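Single chain ahead, written as C-alpha cells, the form predicted alone.
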Amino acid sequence: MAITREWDGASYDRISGPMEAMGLEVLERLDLQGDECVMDAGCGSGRITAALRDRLPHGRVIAVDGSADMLTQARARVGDDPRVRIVHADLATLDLGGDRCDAILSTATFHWIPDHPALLRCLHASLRPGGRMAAQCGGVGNIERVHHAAAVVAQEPPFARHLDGWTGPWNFRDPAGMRDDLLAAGFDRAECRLVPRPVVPEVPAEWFRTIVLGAHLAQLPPGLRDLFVNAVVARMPAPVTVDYVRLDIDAVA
C-alpha cells in the first residue's frame, strides 16, 4: 500500500467485513504449524492480523502498512501483544533490518503499489529460503464497472477541472505477467489465477468513499468529495455491486 495515501482507518474497520472474509480465505492457504514468523503485508486495520496471530500461538507477526491511521486501528485491535511487531512502511521499499519471515500473507494491497518488481524483490528479501507467500489483490478487470462510472462523472463539472487526465494509482495485473515478475524477483515457484468476487456493500456511499473512490477523492477539494461519491453511486444499477476480480498468488522463495 503506497505510503503517500492516507486512509480512514476507523471507517475501513467498520465496513470491511467482506474484505475480511476474502482475507481469511487467503490465510487458509497458508499451512502454518503455529511457531512461524509471518508478515501481514498491508495489514490495514488489523482484522486479518488478529486472525493470523491466533494461528501462531508460539510464533509472531510482522504487520506492515503505509497508512498511519490504519495502523492506529491495528494497534487497538491487537493491543500490546509482544508477538506482533507493527511497521509503518511502504512495501516497495521495505527493509526489516535483517529480520526474516517464514511466510507472507497479503490481501487487497498489491494493486495500490505501482512498482511491482520493486515490491516483489523486497518481499522476497524478507523471506527465509523456502518461505511461502499467499496473497490476493485486484487483478485485471477489477472494479471495472465502478471505475467506468467514476470516469463518466469525472468528466462533468465541477469535477473535471480536478480529475481531467488523472489516471489513478491502480495496478491491476494479469496472472501471467505477475507470475513472470515473481520469478524475476527470485521466487522459485509461483501460481497466479483470477477469481471474480463481487461485493454488494450495505452502505454503498461509505464503501465508495473509504475504499474504491478514496484515490479519486484525494484529488478533489473537500467540498466536492461527497458530491462526487453520490454522483458515482447514482450511476450504478441497483443493487449497487462492486465488481471485484481478485488475483490469487501463491509463491515459494
Ligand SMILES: C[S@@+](CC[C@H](N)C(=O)[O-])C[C@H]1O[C@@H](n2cnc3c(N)ncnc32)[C@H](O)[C@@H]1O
Given for the second form:
Amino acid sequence: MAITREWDGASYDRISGPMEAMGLEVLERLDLQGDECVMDAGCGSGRITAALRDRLPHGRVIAVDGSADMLTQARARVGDDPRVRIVHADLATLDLGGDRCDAILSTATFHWIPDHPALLRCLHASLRPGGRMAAQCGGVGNIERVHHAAAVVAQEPPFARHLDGWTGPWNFRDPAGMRDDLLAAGFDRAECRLVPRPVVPEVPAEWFRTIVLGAHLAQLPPGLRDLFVNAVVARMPAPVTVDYVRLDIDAVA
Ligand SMILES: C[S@@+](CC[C@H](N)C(=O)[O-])C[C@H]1O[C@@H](n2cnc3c(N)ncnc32)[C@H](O)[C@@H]1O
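Switch from the form predicted alone, shown above, to the form predicted in complex with this ligand and output its structure.
Below: every chain and molecule of the assembly, starting with the one above.
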C-alpha cells in the first residue's frame, strides 16, 4: 500500500475540531436527499463520517482510509452501524468490487497521496455516472510557513543526517492542474478554487506532532521526535498559526 505515513488516531480525534469545522462545510456542498450511498474518502477518525451518516437516514456510507489506527477510532465513533461499511485501503488503488456510490466526500486527504491521476481514476470508477464529488485538500502554498520552519530545523544537527535531501510526500496542487487531472480521469465537469484557512491550534506541539509534521517524524528515530517538534514550534512567531491554504473541488462524473 502506497501510504505515506502512519497516524495517531486517538490524538487526531481529540484535536481535530478545526479540521472537522472545515470538513462540515464541504459536507454542506453535497446537497443530499438522505437515501444516497456516499463514500468518505480518507475518513480518518470518523468525525465527518458520523455527520455524513446522520445526513443519510435511508442511505449508507462507505468510509475508506489507509490507516488502521484512524479506522479504530472511526469504528468507535460510528459503532456497529450496518449503514456504514468501513474499508481499509489505499485510495490510489481502491476497488469497491462493483459497489458504486452516488457521491464522494473527501476532506484533508488528497494532498497526502502522491499519484493523483491514479487516485482520481479510482474515485471516478467508484461513482455512478452523474455522481458528485465534493472535496477539500491542501492546495498550492498550503502550510508554507510551517514547512519553511521545518526545513530550517531539518538542516541543523542532530536532524540533518536523517532529513537532508528528504522532500516529503505532499502534493499541494493548483486549481488548473487539478481540474485537468479530474477531466483526464473521466470526470465530466470540475471546478477547483483555493481558499486560505489559517488555524491557530490550542496546543501547537500536539498539532505539529500529530498532523503537519507526522511525515517528518517518520524519518527520525523516536528519541529525536519531540526535540524536532519543539524546535519547529520555537521557530514560529506567536501565536503559532498554521497557514492552511485549501483547494476546494466540486466535480461530476
Ligand atoms: C488529515 S486526515 C483527514 C481525516 C478526515 N477526513 C478529516 O477531515 O478529519 C488524512 C487522512 O487521509 C488518510 N490517507 C492518506 N493517504 C491515504 C491513502 N493513500 N489511502 C487512504 N487513506 C489515506 C490518512 O490515513 C488520514 O486518515
